[in-house]
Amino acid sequence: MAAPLVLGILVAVTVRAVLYRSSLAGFISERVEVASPLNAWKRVVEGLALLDLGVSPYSGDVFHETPLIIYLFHFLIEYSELVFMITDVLTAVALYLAVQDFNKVVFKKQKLLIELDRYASDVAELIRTPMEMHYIPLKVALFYLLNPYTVMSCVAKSTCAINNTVIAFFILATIKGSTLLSAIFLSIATYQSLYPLTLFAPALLYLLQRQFIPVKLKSKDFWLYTTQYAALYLCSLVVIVCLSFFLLNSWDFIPSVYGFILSVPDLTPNIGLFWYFFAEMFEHFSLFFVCVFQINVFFYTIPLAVKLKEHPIFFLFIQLAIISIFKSYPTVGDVALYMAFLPLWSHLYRCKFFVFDSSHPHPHSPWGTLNSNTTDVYCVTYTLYISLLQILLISDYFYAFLRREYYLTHGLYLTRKDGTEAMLVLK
């Protein structure tokens, strides 16, 4: 399996290297689908210029990345292209190793349930086989490396690629069962973009499973482990924030980074839902609706944790998708990360659901560049189109997952009490 992965990495690196040297690099970096006010490379360059002049990069309204990012590129600016290619490769390798380990856990669990006779007798076609699971890690890695969204983010030098790498290592550490590393990488991901805070719940649920600790509110072991993981996470986050303060000798980065994410002052068009809504909003009502929109990202965590507490990795996949859809400044790099996990759930196709393809941005966007003139009707149509397709895609996967789990225990061919065929309805 190592040889195909290495070959895929070489192809991916070659494609990126060629695009870096082509005239398309400048065009891609200006696309608002790829670069947002939060992670655009030209804003990082401007922040570095201010830093070199002895001026705080957060003194204006240009730079909104974290201090660790600006100090990283302060030393590696000459090798920025190499840095972004390496981050993509590291992300793919981390996802490969994570899915490889997860598949081993899934297969052991499935084998145990079959031995205990927990599955219905007519669900043989829903049982996953070692052969079909063998190539899934490679597919996940290649889905990320060769996804046009990932390639465009890398060529545009969007710092979203670095965020994806951190999240990938967090997933790897979680699946490996490392409480400390999982908490550290989750704290770094939260420090970078705030929204990964919602990944705390699926990570905790998976780690509890690894420790064979039941999820019961009256369980002493449950609260002890939860407190331990939360303490490690919060301590790591505090250390990173304090390190940022010592680097800058100022707390200016907090309102400039996290205040910018939460208050959404820059309404540059993007693939998210915030910009158009607040561009048309009266100033008097904006604070209330900003709170409503931001809560929307975190709102689904508790009901999903209750419904999917036995399936935390699928919960994590859904949560990544929710973040990419409802965050304030999304880009296609965010979409690429959760789309890489689609091969992991390829067995859900047997449950007969419809897949809506969100990978093609149709209709064509007339506002794809930051300096183009456009009309509101096309902007909002394009935005809603992409968001709607992503919501339909994730809803279909969620429904198919629940349907398969029900079939495994109750049988594939459902009947009513009178012997007639029954239909499964999700409420």
The other form holds:
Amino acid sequence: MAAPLVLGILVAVTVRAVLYRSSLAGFISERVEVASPLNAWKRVVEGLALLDLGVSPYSGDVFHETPLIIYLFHFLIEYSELVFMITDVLTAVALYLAVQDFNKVVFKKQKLLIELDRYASDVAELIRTPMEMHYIPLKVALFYLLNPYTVMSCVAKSTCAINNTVIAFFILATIKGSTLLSAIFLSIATYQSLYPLTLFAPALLYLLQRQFIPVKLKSKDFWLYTTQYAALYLCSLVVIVCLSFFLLNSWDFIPSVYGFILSVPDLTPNIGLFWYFFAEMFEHFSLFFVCVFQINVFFYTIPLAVKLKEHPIFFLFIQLAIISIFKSYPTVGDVALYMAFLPLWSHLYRCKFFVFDSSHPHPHSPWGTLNSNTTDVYCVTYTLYISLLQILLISDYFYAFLRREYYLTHGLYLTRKDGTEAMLVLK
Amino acid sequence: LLFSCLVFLKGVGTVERKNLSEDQAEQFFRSGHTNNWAVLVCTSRFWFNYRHVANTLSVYRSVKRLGIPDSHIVLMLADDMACNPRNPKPATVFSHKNMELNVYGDDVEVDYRSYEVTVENFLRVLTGRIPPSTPRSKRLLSDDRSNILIYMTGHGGNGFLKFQDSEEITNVELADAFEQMWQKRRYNELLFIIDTCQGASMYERFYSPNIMALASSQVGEDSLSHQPDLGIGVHLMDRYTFYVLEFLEEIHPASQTNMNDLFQVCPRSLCVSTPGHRTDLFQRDPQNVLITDFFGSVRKVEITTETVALDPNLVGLETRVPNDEMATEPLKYAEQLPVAQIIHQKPKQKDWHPPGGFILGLWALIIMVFFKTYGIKHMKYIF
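Output block for the form predicted together with its partner chain, input the form predicted on its own:
Every chain and every other molecule in the complex is listed next, the one we just looked at coming first.
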């Protein structure tokens, strides 16, 4: 399996290298779907230039990256293209290894449940076989590498790629079962952009599952492990934040990075939901609505945790998708990350409501071109359309997943009490 | 004996006379100024601001009468009162009630008229930054031996003077313009007179040497106009300039009246506002400054029939400083071209480097985590 992966990596690297040398690179890096104020490359360059001039890069509203990125790129700025290609490759490899391990776990669990006779009798066609699962890791890695969104975001040198790498490593560490590494990578991911905080819950659930600790509120083991994990996470977060203080000897980065993410002052159009709403809002209400919107991102964690506690990786996937739809400055790089997981759930095709292809319709963006009200409306409707598609996709997968679980336990051909065929309805 | 005494005395007398004319000849080289210029500005338009035009024209008249030619006067009038359709006596601008004095005459040369009187043009005239197409009559071609009189009138406030109802010049701008003039060596001495409300605020910010300033009112006070003329229907002059004009009418090119007398013109009883003056930037004592040094263009010409031997060294010139002059530090001009700075470029800024503590801490943490996850046993493979 390594050979096809290596081949895939080579192809992806070639594609990116070709695009770097072409004229599309400049064009793509200007697009707002790819480069947001948080992760645009020209802002990184600007911040480093300010630093060379002796000024704090966080002065003026230009640079919103964390100090670790400053440290990373201070030495690597000439090789930035290589760096981004390597990060993409690392992400793909990490996802590959993670999914490989995960498949083993899924298979083991399935075997256990069959032996425990938990499944209904006629669900043979829903059981997953190793044959079909053999190519999933490769598919995942290739999905990530060759996804046009990823390629675009790599060519635009958006630091979203670095965020994705950290999250991929976090997923790898979680699936491998290492508490320490998982906590550390999660804290780095949270430190980079605030939203991976919500991934704490699925990771915790998965690690508990691995340790065979049942999630009961009264269980001492549960609380012990949870506090252990939470402590590791928080401590490493604190350590990283303090370390980044020592980089520039100032706490400037906190309002610049986290204040910026949370209070959303920059309202240039992007594929998210925040900008249009806040562009037309009275100042009086903006604080309230900022809070509402931010809570919206974090809000789905608890209900999903309750519903999906048996299936933490699916929960992780849904959570990733929710983050990338509802975060304050989404870009296509975030979308590419959760889209890479779609092959994992391709077995749900039977139960799907809508048939979505893994690629969305191509965005033709009118943003850079016209400056009129019509563009505004067009942008907004387009943005909303993209978000709607994503939400529909996610809810569709969710629904399909739940349906499959229901079928597994209750049999594929549902009969009502009186023997007629029944339909499963999501209430 | 008596004859020898007479001869001796005669010899002494001739020697004395010779010394006197030598003194007088040497005095010719004493003063730093060789020519005079005047910039007279009226900044308000509209018929009811007749008095500002009349003010400026009165000063123009005095200055011309005392010898400054039109080529050395830059006259800026923001509106045409003489040919204004509301003027019942066209082609005249009166400065005295009962129409006694027509300051307009038939030899008035207005250099900047009507809408050309703007802050930009005024500053360009002062600093000399004029487009090459500007005619000579619109230029202030002064050099470092010119004494310049600048007279401004109009509506003003604390720190500003209004031009044409649409823009303002601030005291800071004016001070900077004078500093530019000083650095470009465009004046020897400068007399600045302003007749507006709160006029003293306009000279508060001067910082260039050799400027003397007069104003018609202090900060917080209004300058008032003199009398309305019922025949013309507007106020003809402002009080301060009216009394200055009266004062100047007494001056002739040979008068020895000095600045201190000008400071006494228009006391509070006559002017209602308190005129102010500023002499701290001026090198000479105002007592020694003649009115004609600024208001006139007086050539010191004395005809003598005897030959005077001038000492080419003129050693005594520097040491002959009158006792009552202020001892100031020698003036120096700013460096026109900072050659030293250009030759030795600024050293290149050192690039920023992350602090050592940070790098150490980060890598120590990374190594710690690595060993924690993979076990200490790997250490022996590394070391």
